[in-house]
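For reference, the chain that follows is the form predicted alone, supplied as C-alpha cells.
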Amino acid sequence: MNAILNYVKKNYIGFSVSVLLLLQVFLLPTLLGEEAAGGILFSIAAVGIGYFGYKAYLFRKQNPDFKAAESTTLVNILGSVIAILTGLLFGFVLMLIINPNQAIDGFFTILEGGFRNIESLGDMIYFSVPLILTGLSVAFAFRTGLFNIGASGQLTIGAFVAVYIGVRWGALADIHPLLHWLAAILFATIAGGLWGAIPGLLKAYRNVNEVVASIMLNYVAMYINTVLIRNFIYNPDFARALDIKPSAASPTFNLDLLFPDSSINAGIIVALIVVLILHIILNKTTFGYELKAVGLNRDAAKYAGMNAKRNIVISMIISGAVAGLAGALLFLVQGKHLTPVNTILTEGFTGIAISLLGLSSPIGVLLAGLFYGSLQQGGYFLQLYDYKPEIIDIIIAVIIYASALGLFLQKFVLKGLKASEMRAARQGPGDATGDTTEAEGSDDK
C-alpha cells in the first residue's frame, strides 16, 4: 500500500489527468447526452495526447544525451511495430492475389478497424477486454519467469463460477444493485487464482514443468465445466447454461452514452484498473522485484534470501486470478451463455499472442489487445467486399510469427538506429553550416 501511495505522489500530474479523464467519461455524457459523444471523445483524446506529449518533453529534458540505440524498450517496441507492418503487408499482398480490384479499399477498411464510427469503437473496446486480461495473465507469469499456458482453463473455471453466481445468487441485488455483479467477478477471480495455484505448487515443490501442468489442466477445466453446467445451471430447453440475472450483468457506468448503440460495458474500466495495478506491482514494488528476480535466476534469488517457492506460487495465483476475471467479464453479459461443450475457450491462447505482441508489459498488452480488437472489427466490415473475414486471422497469425522472431527484428532495428546515429554524428551541426571545413583548412595553414 505504501508503494502505491508513493507512486501516486511521484506521479500526481498523471493521476490528475486520470481524474480529469474520468470526469469526462462519466460526468459529461450524463450532462450533455449522446449528441455530444463525438465532442467528448475528441476532448478525451486531446487530453491524453497532451499528457503523453508532456511526458515525452519531460523525458527529453531529463535525458539530453539519450541515444535511441541504447534504449532496450524502444528497440523492443520498434521490433513489434515491424512485426505488425509485416503482417499487414502480407495481408495486403494476399488481398491483391485474391481480388486485386478491391484490395486497396479492403485494406483501408482493415486499417480503419474499430475507428470506423463511435459504435464500432465501443464494440472494439468491448471485444478487447477479455483479450487484454488473458494477455495480462500470460504476461505477468512470463515476467516472473513462468510460462502460463493454462489461461484458458483458469478463464473457464472463473467463467463458470461467475455464471453460477449470476444465476443463483440474485438475492444479493436486494442489498445493493452492484453487489451481485461484484460478487460474481470477485469469486471468479478467486477461483481462477486457485486453479492457477495448482501448476504453481507443482512447479515450486515438485519441479513439474508449468507448461505441461497448465496445458493439461486446460482439459481438466473443460470437462469439469461441462459436468458442472449439466448438474447445477443447465437449461435443457436450449442445451446451455441458464440465463444470468440482469443484476449480474456488467453495468455500463454511462459508457453507453459515450458509445451509443455499442456493446461496451464496465469491463474496460476493470481492465484498466488491473493494468495499473500490475504495472505498479512489477515496476514499483519490492514484491514485484522479488518476483522478477526469481524468474530471472531462481538459485540467485534464493541465495539473496528470497523465498523462491512462495514467489512462484504467488505469481501463478495472480496470473490465474486475472484469467478468471477475464472469464467473468466475458460471460457476465446478457445474451451470452456458457455451453456444456468439450471445447477449450480460445481466448486464453489468444492471450499468449497478445502478451507476445505487447512485450509482456501491462501497458503494452493493453495496446496490443486494443489493436487486436480493432483488427477484429476490420475483419467484420471486410464482409462488405468479396473477402472472407478469416483473412484477419491470417494477418494476425503472420504478425505473431513475426513477433516470435523478436531477437532477429530487434537486431535489425538496433543496426538501423546505430547507423542513423552514426550518420547524424558524422554530419553534425558544424558540417551542416560548413564551419568545420573552414576550421580544418586553417589548421593546415
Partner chain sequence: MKKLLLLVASLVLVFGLAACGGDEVDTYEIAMITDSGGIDDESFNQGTWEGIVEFAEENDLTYKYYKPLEVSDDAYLDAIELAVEGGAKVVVTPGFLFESSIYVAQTEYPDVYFILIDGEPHDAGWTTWETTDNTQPILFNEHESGFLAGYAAVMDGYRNLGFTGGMAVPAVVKFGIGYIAGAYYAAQENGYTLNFGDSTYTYFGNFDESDTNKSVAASWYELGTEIIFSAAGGAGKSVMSAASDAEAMMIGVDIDQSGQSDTVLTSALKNLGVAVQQALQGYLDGDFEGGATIRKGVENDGVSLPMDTSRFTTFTQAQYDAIYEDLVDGTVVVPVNWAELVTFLGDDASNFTEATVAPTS
Given for the second form:
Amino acid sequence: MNAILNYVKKNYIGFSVSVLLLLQVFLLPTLLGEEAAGGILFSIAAVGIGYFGYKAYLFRKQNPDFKAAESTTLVNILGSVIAILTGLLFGFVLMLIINPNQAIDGFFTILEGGFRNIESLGDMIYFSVPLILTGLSVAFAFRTGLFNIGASGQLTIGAFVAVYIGVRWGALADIHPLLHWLAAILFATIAGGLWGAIPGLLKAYRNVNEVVASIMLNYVAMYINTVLIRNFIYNPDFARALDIKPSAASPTFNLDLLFPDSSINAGIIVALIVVLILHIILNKTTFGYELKAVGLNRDAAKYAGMNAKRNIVISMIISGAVAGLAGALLFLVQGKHLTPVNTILTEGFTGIAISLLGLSSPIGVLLAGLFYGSLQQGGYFLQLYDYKPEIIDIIIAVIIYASALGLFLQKFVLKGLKASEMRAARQGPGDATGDTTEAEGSDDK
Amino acid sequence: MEYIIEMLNITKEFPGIKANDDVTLQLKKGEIHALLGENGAGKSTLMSVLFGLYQPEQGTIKVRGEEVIIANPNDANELGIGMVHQHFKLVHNFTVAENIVLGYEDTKNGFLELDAPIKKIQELSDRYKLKVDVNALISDISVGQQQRVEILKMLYRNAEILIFDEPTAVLTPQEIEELMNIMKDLVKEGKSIILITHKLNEIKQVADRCSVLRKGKYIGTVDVATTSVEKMAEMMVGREVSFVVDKEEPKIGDTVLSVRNLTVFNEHIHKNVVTDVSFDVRRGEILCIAGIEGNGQTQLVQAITGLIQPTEGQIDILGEDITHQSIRHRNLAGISHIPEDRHKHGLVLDYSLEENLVLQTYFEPRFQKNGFLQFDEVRVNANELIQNFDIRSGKGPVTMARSMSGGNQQKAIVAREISRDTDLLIAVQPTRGLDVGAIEYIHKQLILQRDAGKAVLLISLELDEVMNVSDRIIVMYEGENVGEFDPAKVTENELGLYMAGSKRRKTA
Amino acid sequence: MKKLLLLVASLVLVFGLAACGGDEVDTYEIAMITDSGGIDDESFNQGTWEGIVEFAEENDLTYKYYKPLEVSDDAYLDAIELAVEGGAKVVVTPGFLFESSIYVAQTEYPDVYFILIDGEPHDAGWTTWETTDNTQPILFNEHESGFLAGYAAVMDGYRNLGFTGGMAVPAVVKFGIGYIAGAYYAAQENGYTLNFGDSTYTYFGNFDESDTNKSVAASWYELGTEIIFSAAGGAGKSVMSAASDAEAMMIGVDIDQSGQSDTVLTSALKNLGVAVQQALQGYLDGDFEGGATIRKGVENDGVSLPMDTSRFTTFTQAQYDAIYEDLVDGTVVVPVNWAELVTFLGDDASNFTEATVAPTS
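Requested next: the structure of the form predicted together with its partner chain (the form predicted alone having been shown above).
Shown next: the complete complex, the earlier chain at its head.
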C-alpha cells in the first residue's frame, strides 16, 4: 500500500493524467454524450503527448550528456515514427490532389482514427486483436531468427478448429458457460502450433528454408480448410461454414458496457495476456535468452551448447500457436463465417507489417496493432467525405513500405542526430537546446 | 613557431567514456612523431579530431602557430594534413594515376587531363623514392605498392603533415623495412609524420619522439633515442611489462584430454583435413599445437569441442568417451574454449556484455530459478569479471558487445572461459590482433591456469608465443601430427622447417 | 533532398490554403453498401451501383457507396449506420449477406428506406423473418435467366456445353439448373444430341479471377467444349481468357458482360439496375413498396438476355421472343431445384448427378 502511495507521489502528474483518461473513457460519454467526449479525448491525448514532451525536456536538462544517437532503441523507434509520418504525409498530399476542399477535415478524420468516439474505440480494439496476435506470431519467430511467413496458414488452421468446435461442441457450454469458448481457443492454439511445427521441423532437421516451407504450407492450409469446411461444417445455402453456437463466441466480459455499441470482446484481454507472456519469455527467461541467442548468432549459440534445432522447432510452435489463436479470435464472432473460398487470409501478411512497425518487440507490436486498427477506423470514417475508402490502404501501404526501408531510415536518423549533436557540441558543452526529435523519444530511458 | 601542429588540452567525450581527456600533442616540423597506446587508448579519436571527423568538447588546435577550427576532412586537407588509412581507400579497377588524381582531376576540353598529373606523380615518385608504375591497375599491384599509392595521393595534394594509421599491420617484413626507409626519406624532404602504432620496435626504428596515451589520458612525450623499449611499454600499459614469460617448472598430473587416431573428413574439399592425430593433455601443462594457418588445427579443435563430428577416432575427457556427446555435455564435462573467431563463435554481438558473460552458464542454478534468468546474479557475475579481468567498456555490464574494442571483447571471452573453472582450457589464437599489454595479460592467465592444475591446449600461429608459453609443442602439417618437441630443446628455425613441411618425424 | 522537401512543403501550403475555402459537410441521399468485393467487380456490386448512379444522375440526387470493414453482420450493420450518419435516406444492399443486418437496421431507422437485393431480412438466429414497411427485398428467378441462356446457346448451334459456378450458393445453383433445362429443352425440341454432363459442370469454390480457374476452363476447351456458362463473378474473366486462347465462346452472368471480351456470346442477366431503379422510383414518388418481397422474373422483366449485344449467328430475336413468351405464359415451367430438373429432363437426367449440380454438403 505504501509503495503504491509512494509511486503516486513520485509520479503525480502521470497519475493524474491516467485518472483523467480513465474518467474520460468511462464517465464522460455518459455525462456529455459521445461527440463531445471524442473531442475531449483527443485534446487529452494532446495534453498527454505534451506532458511527455515536457518530461523529455526535463530529462535533457538534467542529462545534458545524453546522446540520442547512442541509444539504438531510440533510433529504432524514431525510424518507425518517421515511417508513419512519411505515410501520413503522403496520404495528405494524395488527399489534397484528389479533393482539396475536404482534405483537412478528411486528414483529421484519419488522424483521429479510432479515437473518434467510444464506439469506434471499441471497434478499433476489436479489429486490432487478430492483427496484434499475428504480429506477435511473426515478431516472436523473427526474434529467434526465423521468418514465419506462414502465419496465414497457421491462422487458417486455428480458425477452422475454433469454428468446428464452435459449431459442434455446444454441449460443453452445459458444463460451464465459458468452457465452450475456452476449448475452442485452446484447441485452435494447439492446432496452429502443430501447423507451425512443420516448417520448424523441416528447418531444424532437413535444413529447408522456413520461408519457402511456410509460404507453401499457406496454400496447403487454405485447401485443407476448404475441404474440411465442406465435409464437416458446411452451410450449402450460403456456401460458408455453419453459424457457431452463441456459447462459442468470444464473451464480452462487460467490455461492451465500457464501449457501448461496439464489437469489442474478450479478445483484447487474451491479446494482452499473450503480449505479457511473450514479453516475459523473451526478456526474463533462460528459454528466451536461448531463443534470442540462436536468432542473433546461431554459431555462437551452438558453441555455447544450446540446442539450436530444438529451439527452432519450439519457436515455430509458439509462433504458430499465437497465429492459431489469432484465427480463433478472428472467427469466434457471431455473424462472421469461415468460407471455403480458395484465397489466403491476408491477416497473416498484415502481421508481418505490424511486426516490422513494432520493431519485433511484443509491446511495440501491441502499439503498432492498435495504431493499425486506428488507421483502419480512420479510413472507414473517411467515407463520410468525398474520398474512396481505398485511400487508407494506400497510406498504410506507404507506412509499411517506409518501415521496410527501416535500415535506411535508421542510418538517416543516426546521421541527423549526429549532425545536431555536433552542432550542439560546437556551440559549447551543457547546451540543452536539443531539437524536438531528440527530446521526444527520450522518455524510453 | 617550431611546432607545425599543436593539439592542446583536447577533451572528447562519448557516452560513459572520456576518449580523450586533456590530451596534448605537439608535432615538430620535419620529425616522425609516434603516437603510442593500447587498443582503445584514444589514438584514433585524437586523429579523428585532427581530421575534422569529431569536434572536441575542449581544447584548441593550432596549425603552423595559428588557431584553427577543423570542421570536416576537407578543412584538414586544405591545411595540408593527409591521412594514410590502415585500410586503403582505392578504386581497384582504376590505374595508379587515376586513383591519385581522383577528386582533384583536371579536364581539357571536357576530357580527363592525365599527362601533366602523371608527370607530377613521376616527379614525386622519384623525389621520395616511391617506386610505382603509374599506369598499372590497383588490382594488379602488391599491398605494399598500394600503400605507396596512398602516400603519393597525399603528396599530390601537397600534404605537409602525413598521418600513418597502423601502417605495418598489412605488410610483410620486407615491405615494412621499405616503408620505414620511405618515411625517413619523407622527413628528409621536409614533411612531418605522425605514426600511430602499438609496435614498439617500429617506433624505436624510425621515430624521433613518442607521445603516449593510456585510457584516454596523456601520459607524456619522450625522446625515442634515449628511452628504452621497456620504458615506453611501461608508459603505455601503466606498469612494468615483461617480454619474457615467467613461469615455473610444470607440475604435471593426470591426463585430462586424450585424443586417439582422430580423423576429420571435409565433404566440400573431399579429403581428410585431420588425419590420424593422437595426443594427451595433462594437468599442469600447456600443450601447444603449432603450425601455419590452415593445416587442420581449426578442425581438430572443433572436433574436440563438438562443433563438427570426426569421422574416426576417440576423444576422452577425464576418462569419459565424449566422441559423440553434445556440445553442452562436453562443456559440462570440463571443456572451456576460447574460440578462434570471436565474432562468429565467441560472442553474441548484439547481446550486452553481461549477457555474453553467462553464455554457457545461464541455466545453472546460480543464474536461473524456475526458468527465469536471475538478472541480479548476472550483473554480479559481470561486475566481478569486469573487475578481475579489467574488461573496459563504455557502459559497463550493459554495453553491447558489438560496441566494445576487439581487445576487450577477447578479454571478455577469456574471462568467461577461465571463470568457468573447468579441467581443460582450449585457447585458439587467443592473442590474435591484440596489443602488447593484452597479449602479456592473456599469456599470464594461461600460465595461471596451468599452475592451478588445469590442462591447457593452446593453438597458435605465432612462433614467439609457441616458444614462450608452452611446455610441449606439437607441429601440425596438412592435418597430420609431424612432430612433438620440448620448447627448451628446439629452435625457432627447427620448428619452422617442420611447420613448412620440409621435415617430419613420427612421434612415439 | 532539400529541394524536394521544399516542393512538397509548398504543395501542401497551396492545397492547404485552397482547402480552407470550402468547409461544408456533404451528405449523400442514396447509399449503397458493398458486399465482399469491390464496386468494380464487373458483376453484382457493379450492376446495382450502375443502376443507382444512372437513377441519381437523372433525378439529381446525391449518392455514395460505403465499404464495410469486414464480412460480418456487425460490420455490415456498422456500415449501414455510417451511411445513415452520412445522410442516407435510402440504403441499397446487394446480396443475401445483408439479411440479418437489415433486419436490425430496418427497426433501428424506421425513417430510412432499405432495398435488399437477393435476400429477405431475418434475425441472426434464423428464427424470425420480418420485413417492415420501409424495406423492400428483391429476389430474382435466376433459373429463368439460366434457361434462356442455355436455350439460346443450343439454338445457336452449340452442342458441347459446360458450366462453371463460383460457389454452390442457391442463386448460382439455380442459374445452373435453369441452364441445363434450357439447353436440353432446345435439344429435345429439335432432336439434337448434346455433349453436356457432369464432366463439364463444376463450382470453382471462389469468385476470383485466377490461373487455377482459368486452367479448369482451358482444359475443357481443349477437350472440345465449345461454350461455357460462367456464373462465377470475377472468375468469369478467367473463363473469358481461356476462351480467348482456345478461340471458343462463353456466357456471362448477372450483367451484360459483352464489352469485356469478344468471347462473350451472351449474358444471363439479372436486371439489377432496372430492379433497383424501380424501387428507387417508388421511394422518390412516395409510394415505396415495402413490407413484402418482390420476385423479379420473366413476367416483370427481371431477367433477360441482352439481344442487342449478343453475338448469335443463327439464334434470332423472333426465336428469343417466342421462348420468352412461353416462359411468361407458363407453357414452359423452368425447374428450380434438382428434383424438378430430373422430372423436366426425363432420360437426359442421367447425364448429371445431384452431387455435382446441387451439392448439399
